[in-house]
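In the form predicted alone, a lone chain appears below as structure tokens.
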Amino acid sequence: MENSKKMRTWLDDFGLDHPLVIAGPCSAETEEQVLKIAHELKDTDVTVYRAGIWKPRTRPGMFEGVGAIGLDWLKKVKEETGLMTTTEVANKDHVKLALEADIDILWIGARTTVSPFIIQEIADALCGTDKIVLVKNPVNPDLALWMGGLERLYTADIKNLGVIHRGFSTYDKSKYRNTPEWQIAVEFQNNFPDIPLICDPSHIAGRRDLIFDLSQRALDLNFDGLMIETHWDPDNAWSDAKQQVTPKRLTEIMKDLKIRQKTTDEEGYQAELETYREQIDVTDQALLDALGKRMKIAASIGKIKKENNVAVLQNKRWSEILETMKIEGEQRGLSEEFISRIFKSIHQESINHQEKVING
């Protein structure tokens, strides 16, 4: 996208001396609940009040939001507290109602981002609006799909854009509800360095005790803000109870987070160096995750070999792998010597895992 620096205008216009904070309940449940939480947040670092009006749920029969009546409650939030408001829109009808209610910021959820058809429908309904529109990453780890959603909106003459990183679904067991896959967010930053990037640690975590650490990691990676689900009585929330925090806890999180100061000259060099080191840390974690998955596959192979009384070492297969990886590595600027050392170590560890299965 051309002139991407203009994308930062809306965030810069806020004049904040801290990262943008968007907070509020996962779902608007009652007028009393919405207003009570908003009044508890109005004198904090929170700039934008969030509440889900329409809730796309994975399975039918779950609470799917109060609907359009909740927009009137958000109007009262703005009138009584001065906070800006935001909610999720999932189709053109939602867009129409949200615009009529003068909602300040609209966000597009992960389940919607996966469909270019629905994104285009929303883009057409928003064509030319000066509202701020945020796009959450798609449910699956597909950078091109995320970028494509943003580009469709931009093509519809929507210029106040930003994105929200909320993690990705996975079948693998993890302490997170959605795996962060930080490297995808980092790659997005590399492609669109001037698009405001906000982290949603609530949906990544799925547990309130992980939100602080995830928020700190996001700020360390130069995210522009945080969207944190906040409820007056989290344990009894009508949706996503485990991942919401109280306004008091949110205030503590904001106070304890360490914000990277932007500097120039020699200090600027140190800040830039630290940014790249953080990216290396994220990439290294991804490498460890990939190696862990590989060893689980090796153990499964060991089980099959045991059942069929087959030897662990298959020299022909190993030689083919090594030669292929040397060629693949050269294409990526990696020396043959380095590839040989790395894959010999990986191969030995794979043998160790298979032998544990066979001899166990």
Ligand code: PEP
Given for the second form:
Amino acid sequence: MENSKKMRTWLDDFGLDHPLVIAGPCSAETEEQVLKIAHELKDTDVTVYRAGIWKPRTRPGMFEGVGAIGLDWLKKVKEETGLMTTTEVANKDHVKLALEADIDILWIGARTTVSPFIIQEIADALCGTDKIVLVKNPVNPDLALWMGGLERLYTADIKNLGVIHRGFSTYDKSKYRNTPEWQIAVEFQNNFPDIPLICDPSHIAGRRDLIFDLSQRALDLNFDGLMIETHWDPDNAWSDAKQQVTPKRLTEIMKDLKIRQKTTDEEGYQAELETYREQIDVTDQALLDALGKRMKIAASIGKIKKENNVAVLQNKRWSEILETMKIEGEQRGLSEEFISRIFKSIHQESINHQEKVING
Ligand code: PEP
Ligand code: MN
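Could the form predicted in complex with phosphoenolpyruvate be given as well, to go with the form predicted alone?
Complete assembly follows, chain above in first position.
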């Protein structure tokens, strides 16, 4: 995917005529497993082989990775298949060992990006490196924290940078393991148009049947590449078994994904329009989610009003909300008239939801 407005460095040098694909198992388990999967990915569109060696697990007692010995296996992958290699680093010791083992790309995991102290430690250990460093978004939906991570690395003179969008943890249940919150990735892209943006649909999905649609959406939003967890026997993987696909399935996914080419001016216009429309769709979804959430909260208020025998309409509170929203709306370039119309309508819907609880 080319985009004339972008200034590209390391990804350009790869000279690919398709989005970058990073694939390989969640975890390196055995030498045999690492090499078997790598050989199955060798003659595909995969450019970079991934395998986690030090695994950050949310709860203790799970498989925490094979450790430094896995670096030797990745070296063999490079020698035997010519694939580039990448693994996760989460502290300065990992960095030192990964650099010594000549791993091509280092990625920083979502649980690491949340900590400015650890990011700084890693940035200091990598200072001035030519290696490519990819920063996953933090587990919580905080754009500033993600940008801050990137800025710390850039300030340490690490110029070959990229980011990976892997979705965000929420307390609410959804069909995704980590909700995509696409608008955050889109905003990241708008802030840093020259930084390659890669989607990790595996960790967003948490289940393999959602990976294709997520990948297509990422490409439609102009992402530069995909990182997809791939295992020769996914169901028996030592970590993230449900979300991994076989090399065969990965090849099908790559074949079926539609990549928009931008060749002529006319097509360039269409492609740009498509991108904006995708962004609008993503924003509209977020609006709907927020409205749905608001109505659920209104229903909870209805419940306590019922228990305490209080009237649904509280005029004072409503006037305060409207006034605050008008001021906040103005700061965002939204007219008073628009805010007034939209919030009256939201308020009415909230009252309907409350009344349903009280009278129903
Ligand atoms: C991984 O890529 O296997 C991983 C642990 O990812 P994340 O940091 O996105 O959870
Ligand atoms: Mn994983």
